[in-house]
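A lone chain, given as structure tokens: the form predicted alone.
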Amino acid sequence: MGWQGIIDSSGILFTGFVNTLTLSIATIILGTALGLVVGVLRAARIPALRAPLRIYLEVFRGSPLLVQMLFIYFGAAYLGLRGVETFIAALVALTLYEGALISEIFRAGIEAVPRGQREAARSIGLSRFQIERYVILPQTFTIVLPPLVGQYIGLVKDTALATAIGYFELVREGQAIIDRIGMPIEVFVVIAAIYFVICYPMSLVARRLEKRALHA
């Protein structure tokens, strides 16, 4: 059958590509939102939230993503939440995991803004919310964009772990093709090329942002 079998299975690979892209985009949106909130709260150093946020970070940064994904998927059934879709389980696990990592990027970015910026904003009568909204966060986003894009590249590759709970992303669809026609090397070369097509443009963006930040 040769490469013709892979060509004939291009529709299956395209489905996997769409599923991977959907999971990646949804996680980028939710994980960034969660990371921003946690990062801002950690930078604010609110005593009552210090311990809960620290526990969240230690749990999700300190344990394998695959274990978290399996725990959420099978744990939901154990708790009586029947019929949880693999997409939802993968999305929740990835969001919590990536949110923990992204929160540290935002926290570092917020703390990198010179302290004098806050003092100057207070001197002209801005409230704490206005200082964060109009002074600190715009500068923070400029600082964190390069590492954020780098984190997103890793996130896209992490979606491959969702195959362990049955989500039909690229790797699982590729495995289905291998089960039908064989040729594992050729199939995984094609899958690797698809990941490259997704991630390489993002890496170029990250490099450009890094250069711009260095010359700013």
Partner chain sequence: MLAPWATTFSYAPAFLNALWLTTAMSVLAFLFAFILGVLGALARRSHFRLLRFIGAVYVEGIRNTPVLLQLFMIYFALPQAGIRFDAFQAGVAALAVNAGAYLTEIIRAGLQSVPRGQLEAARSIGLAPRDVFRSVVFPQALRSVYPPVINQFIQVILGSSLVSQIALPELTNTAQTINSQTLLTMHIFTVVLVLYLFLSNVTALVADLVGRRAFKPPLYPSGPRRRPGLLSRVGHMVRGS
The other form holds:
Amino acid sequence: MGWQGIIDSSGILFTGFVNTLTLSIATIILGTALGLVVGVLRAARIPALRAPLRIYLEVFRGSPLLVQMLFIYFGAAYLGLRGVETFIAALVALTLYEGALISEIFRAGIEAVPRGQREAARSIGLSRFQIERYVILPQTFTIVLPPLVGQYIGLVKDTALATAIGYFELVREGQAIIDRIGMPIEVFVVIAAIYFVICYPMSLVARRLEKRALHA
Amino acid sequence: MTMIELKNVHKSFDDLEVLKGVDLAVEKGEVVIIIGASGSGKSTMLRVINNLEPIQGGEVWVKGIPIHDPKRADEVHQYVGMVFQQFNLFPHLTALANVTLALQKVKKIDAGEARRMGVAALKRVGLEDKAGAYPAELSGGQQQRVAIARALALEPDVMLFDEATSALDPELVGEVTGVMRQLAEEGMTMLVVTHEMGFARDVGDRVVFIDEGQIAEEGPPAILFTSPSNPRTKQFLYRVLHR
Amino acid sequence: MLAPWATTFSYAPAFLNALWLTTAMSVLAFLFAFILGVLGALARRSHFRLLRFIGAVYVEGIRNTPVLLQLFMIYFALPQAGIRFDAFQAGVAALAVNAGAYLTEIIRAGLQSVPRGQLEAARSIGLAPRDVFRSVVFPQALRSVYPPVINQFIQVILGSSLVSQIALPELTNTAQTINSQTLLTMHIFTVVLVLYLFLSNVTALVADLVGRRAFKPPLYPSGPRRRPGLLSRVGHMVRGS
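Switch over from the form predicted alone to the form predicted together with the partner chain, please.
Every component of the complex follows; first up is the chain already shown.
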């Protein structure tokens, strides 16, 4: 049978690839949005939000993503939200987890902008929102971009955990193929290669951005 | 006795030629001030003497040792001490440990004796009370004085100063040039790259003006500063003295 | 109301066993990872092209594929090549190989972070290359590497949860098992979540105390702490380095 079996399974592999990509892109969009909001709110040091945001951050960064995902998946069933799809559970868990990590990237980026910028913006009469929108965030962008792309690489790899709750992404489809045709080494190598093809170019981009940020 | 001799020294960084045939001799006890615009090659000249940069042509002799010979190049450190613009103190060591490190590791002097010598060196720069302080706890001027003590403790025959006061706040310059003056009075052979023209005039035996990788003019400060013959020297001095 | 908690806590021995397994696996994996990291950093700084290439392939290969896949390869695929590990060994191996790649880069960056001027000053006072490394480069690299290395250890602890997927009864796997027996999802997963938070925070706290005492001058500038939280302090240390 040899490699023919893997070639025959390329349809299944492609489904896994599409599912991994879908989950990744959805998480990138939602996680970045959540991270941006939390990061800005934390940098703004609003007293009432301080403790809740901290707790959110400490819990999601201090415990394993896998446990968070299982908690959300099984917890939804426990709370009677029957039929919560594996995709939704995975997306919610990944968004909350990656959002926590991304919020720290944004917060650090915002705090890296010199104080004088905020003071100058205030003294020409910009509102609080306008200061963030037109003065701080544009400057934050170049600082934040390299670690953000780095985080997206981690995020793509983290989607593999969705296999634990039964979402048919690449690793799960790989196991399905192995169940049928065996050849675990060959199948896993192919899957590793697919991840590599997605992630390595992102690594190169992150590295280039980092160099550019250093020279800026 | 000639302490340092450069003969037709050429030095390039990739395609950029920084030293284009430099000849210079420094006698024992002489204080030579090196001036020139930034990028003229004056710092590179000091770094070449101290074997921090390889050269592409010419010869460098220190106390009769051919530093251009890779096999003997590292011997330069036995006779030459160097003070850097950015101090380059070791941040994880106290002031005293900075001074005693080479005494113990290079000269193999035992800890007790090294300590005594280190304290003596710190005393020469007026910092014996800061022996236990870490660099981050010292002002820029104090850090640079510790760096001078670190070099002096090894009893060098020549001291190189590479813009030793350029990174300091103006009010701290005096304490460092003060130590340098004192060294000159004690008869130390010194090569000093500096922008402090007052120091150059008072302390220098000879001033060397470097322009585009070559020595454009040299002479006693009284003559070079008042009636330079090279128009480039005139132009440079006009710019630095009339800021 | 209290009955579910009573049931949950009746599993305390199982949780404690699992906690021990998670801890042992993490510590062991981290030790191997550290050795791999040092070897990897040496390879990447080697004069030999081949070693540099091997180091680069290791780092890029590992960092651009998921840990879970690496674990599955070791546990499910290697037996095809006649190499068999039990679940614990496979877990240790996968976590070590994975963290080793990150530590390679951390250690390499730490060695590179020592400024040029330090090396020049060390040479100027006549130190031999060996002493330049021992007395000047190494102690400074150690300082800059300490916070991200600790952070990596915490990542290993959290990452060890993946080994639940090859049926090793560590914390996460134990939670899943008890959950399927009792269906007390909320209670059981709250307990494991708290146990993981305990492990990661205690590690951060101890590392922080050690960092303050062991390094001279102290690793973190004294004075009022801007962010008192434990984990974010480690995070802060990472960014500050």
